[in-house]
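There is one chain below, alone, in structure tokens, taken in the form predicted on its own.
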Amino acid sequence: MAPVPISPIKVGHIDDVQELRKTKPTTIPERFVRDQTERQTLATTLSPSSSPTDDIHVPIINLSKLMKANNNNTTTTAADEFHTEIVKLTTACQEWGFFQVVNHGIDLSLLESIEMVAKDFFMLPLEEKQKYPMAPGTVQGYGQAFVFSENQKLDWCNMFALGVEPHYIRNLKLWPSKPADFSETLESYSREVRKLCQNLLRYIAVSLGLKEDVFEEMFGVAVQAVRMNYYPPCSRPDLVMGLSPHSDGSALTILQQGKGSSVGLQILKDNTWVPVQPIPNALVINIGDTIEVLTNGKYKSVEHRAVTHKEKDRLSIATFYAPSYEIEIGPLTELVDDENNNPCKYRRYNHGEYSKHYVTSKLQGKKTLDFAKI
């Protein structure tokens, strides 16, 4: 979410999707109605009883068992907890990418407040959302990210997004006065996803063999920024798509899947569509390019994407948390090995270039990352 300068972009009109539900069309706009090839994907995961991946699941993670291990006071049993835990973790970044973790720490009565805030900032009047707009070609504000032209397809998805830390890329007049509590909602909240990604990425730098505070270390005042995303209910889900297929360019991606909502993200596994029930009380936790870069591809980021459901709505809200933008960023050492047939696949570069390359790109699978590869 780099602040940066933009020239202008056409986009065309864009229908506002909670709007165009109130009429509840059997026509769908042309801009939102996607190819046959996407529509084909869609259809192998929209009927959950024929799908094949109904017994496929994203791995869980107890982070209570990785925190207990570091007090002094660690038994046999605890130790021996932290080592399966750190397997299952090694194995859910290395084979999947996501995870879903519970025990995480963050206080459940904040979770239920930031859905909470986000759903009341989302039911509000249209005119009351559109003074916070998302200007084209940015990533901060009301409205859809990632569009940069006229003709490209859009999702069937609203979005509310602002940088949190460091308190430089806020752009303030985009924090919304209603809902009342919306402002300290979120620096609670955000203060402890941040903890969180704090933690886990000392669990995962163990993972990989290193010293835990490795990242810490090397991302310096690390950035910070929430989307929240509400996608209604949609006559033709067949022919729509929530969000487009992408991978994050975060190093973690927290994702809150609302209580109650349609069962949306789906992850590319094995060339497969595979959907993400949602835990109760539970995050998503996704690795993005930044991590499969500094690990030389050892852990990788995964396309993931939305769909929609004919009746029921989704609410989503994603933190994603990366290095500084000043930081130079490239394969730890540790991790290439040319000897055995490991050698470095991506060249150094700075941070917050790829930021800009990536929120001046549209989500198109990982084709962003070429950005880094050598």
Contents of the next structure:
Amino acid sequence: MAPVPISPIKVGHIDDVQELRKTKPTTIPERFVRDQTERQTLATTLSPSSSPTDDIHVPIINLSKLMKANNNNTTTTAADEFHTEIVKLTTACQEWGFFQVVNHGIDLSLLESIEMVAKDFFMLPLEEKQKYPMAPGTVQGYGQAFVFSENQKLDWCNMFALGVEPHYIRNLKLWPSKPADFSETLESYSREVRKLCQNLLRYIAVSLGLKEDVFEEMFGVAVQAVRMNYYPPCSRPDLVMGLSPHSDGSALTILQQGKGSSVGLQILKDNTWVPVQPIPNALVINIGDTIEVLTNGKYKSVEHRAVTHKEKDRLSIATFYAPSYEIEIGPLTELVDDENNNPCKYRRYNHGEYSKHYVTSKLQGKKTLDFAKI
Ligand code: OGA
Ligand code: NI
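Moving from the form predicted on its own, what structure would you give for the form predicted in complex with ligand OGA?
So here's everything in the complex, that chain up top.
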């Protein structure tokens, strides 16, 4: 989420999907209708309960088992549990690029509060939300991000995105005055999520056999941004996409799925879209492009998308955690081995440049990472 200076671009008329749903509940404007090849498969649309992907689940990591072993008086059981959980984490990062974390230590009341303020914000009248507009080509504020032309297909989603850390990336004009406790809640939530990211990166380093603070030392003052996504119901979920397939440009993404929301997030695993079933109070974590590059592809930044539901709406809150913009990154030497069939797959680049490239490209699978490929 670099504060990108961008020349004026024409994006055409963008319907606000919430308003559309309110005023013309069965109309799907042409710009939202996907080409055949881009639509979700009928299997997941028509009969979610009998979809062949129902039996596979994204791995679940119990963070308390990892945290406990940090105490000095670690017992043998705790050490064993730590080891087992690290093995699970390795598999999750290597084979899935996604996992859900339980016992993450973030106060449940905080998860509820952020969800409440996000929902309250989206439920405000359009004129109120439009006081915080996402200018075309930028990624902070209320609107649709990643739209760069008049003929580009649109996602069935409203977004509200804000840069949070470090402070200089904040655009305080976009921090809403309603609901009244929005900013305060976002601050507290972001502080906790930041700690979680730092802890997870430590365990991810351990799982790679690296020094545990390797990422934190490298990242400088990490950039943290939040994006709240609201997907209203859609009369034809088979025709539209909630959020286009993409990988995240971050190092890590933490996604909170709203309580009572429909199932919507899907990840691409072995060429099949696998739904991520929400687990109450768990957070969904995924590896972003930055960790894929740093690990020379050992840990994958997996393509994902969001689909909509005929009757139910859906809220999600994504936090993106990434290195400071001035940092140069490239595969860690420990994870490159030219002699043993593991050549360096990505070039070195400046992370700020990658961020800029990411936010000025439309969401299109893993295409943005071509930037870094050798
Ligand atoms: C994102 C994202 C998925 C969701 O915001 O990058 O992938 O379920 N969101 O909203
Ligand atoms: Ni994403």
